[in-house]
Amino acid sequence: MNNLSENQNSSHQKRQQRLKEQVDARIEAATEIRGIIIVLTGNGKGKTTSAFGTVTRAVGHSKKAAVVQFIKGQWANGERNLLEPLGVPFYVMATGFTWDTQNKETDRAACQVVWQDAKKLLSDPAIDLVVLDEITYMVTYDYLELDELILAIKNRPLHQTVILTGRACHRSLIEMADTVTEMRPVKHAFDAGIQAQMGIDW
């Protein structure tokens, strides 16, 4: 039994030197430091507060973050409760989900209003991190050219980091990304009927 467990951890310690090896020399290898084009994509639920996620970690770490909402309206935020007392501005849209608005025009208009607060951010060297909240449906819904939306990025200051979000997110802005995760639903609370809860889902 002894025996057994010895070559048990003697195996155990060899998989974990070469996965260590393999971790060291990848990190070894990624010597180019900027910022980056994050995008979260997909169907699935989580998108915005990962986004948020990473701008309390930035906060944390003493960052300059910045925050533009695109479709999302003037109800309560817990992270903008949160985040904006830290100093982080948030410029929101608020002219609700698209289906409620019904007037093209009006939405396009209201884009083009915050679109100009966000491109003043993105060629801003004193922010660090600046979220693109639902940005992908002012490119699917031509609220929003998307090579004026690729201009910008391209153009920032080399060490701010973009985070986009959205659904069905343009294969051009996935291309240009540096790290793209997508969102994948398997179970969602509010399919079985459960309502969305104040804390939790928004």
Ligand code: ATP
The other form holds:
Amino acid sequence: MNNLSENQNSSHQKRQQRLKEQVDARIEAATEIRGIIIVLTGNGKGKTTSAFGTVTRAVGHSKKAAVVQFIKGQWANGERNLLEPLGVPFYVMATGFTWDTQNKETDRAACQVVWQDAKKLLSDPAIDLVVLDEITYMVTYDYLELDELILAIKNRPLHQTVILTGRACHRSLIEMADTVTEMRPVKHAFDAGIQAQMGIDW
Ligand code: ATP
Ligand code: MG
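With the form predicted on its own in hand, show me what the form predicted together with ligand ATP looks like.
Whole complex next, starting from this chain.
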């Protein structure tokens, strides 16, 4: 090895050592153990799939997860086909809200029905992870009281983690959350005229 590359190597090692010390210090500082609130928002693809990725992870560690979906999709969803037989209960808004619905009253009523299921999950210590998929729209459209949602989340069992997904998340929910990720659409195939696909988009 020549002198130049020896120097490069040793400064690389020093940098890595400093980085390791910083990471170790942060690991040591993180002493709290509790469930967290995760918000997955933004206009890019990946919010619901990320939530289900976490459900898969939890189930893989024998944890108990439950999913509440606040928008009824047009198609049967692949995650439900896989996860329900593995013991993950799904509560899906039966009728009502879809993108072209016009009737606020029936939507609100449908939201309230599934919200009762969500509230039960949020007070059940047997549940480790609750996914509230597309819930941000329920707040935006006033189908669900923001204060009631915040209260139910705040009063959940200490070890329970909650994931909220959907675009344009209310800032109070973002403030309350521990982890917030905003998906940013750099590109989307749909904009290039490519159809949504089973197994990729639902
Ligand atoms: P996914 O379920 O794929 O993780 P998402 O939850 O981030 O997507 P939603 O806003 O819930 O996004 O979108 C529902 C559907 O629209 C999904 O089929 C998704 O693939 C698609 N989609 C997501 N983002 C975009 C976008 N920027 N343009 C067009 N379609 C999108
Ligand atoms: Mg989604």
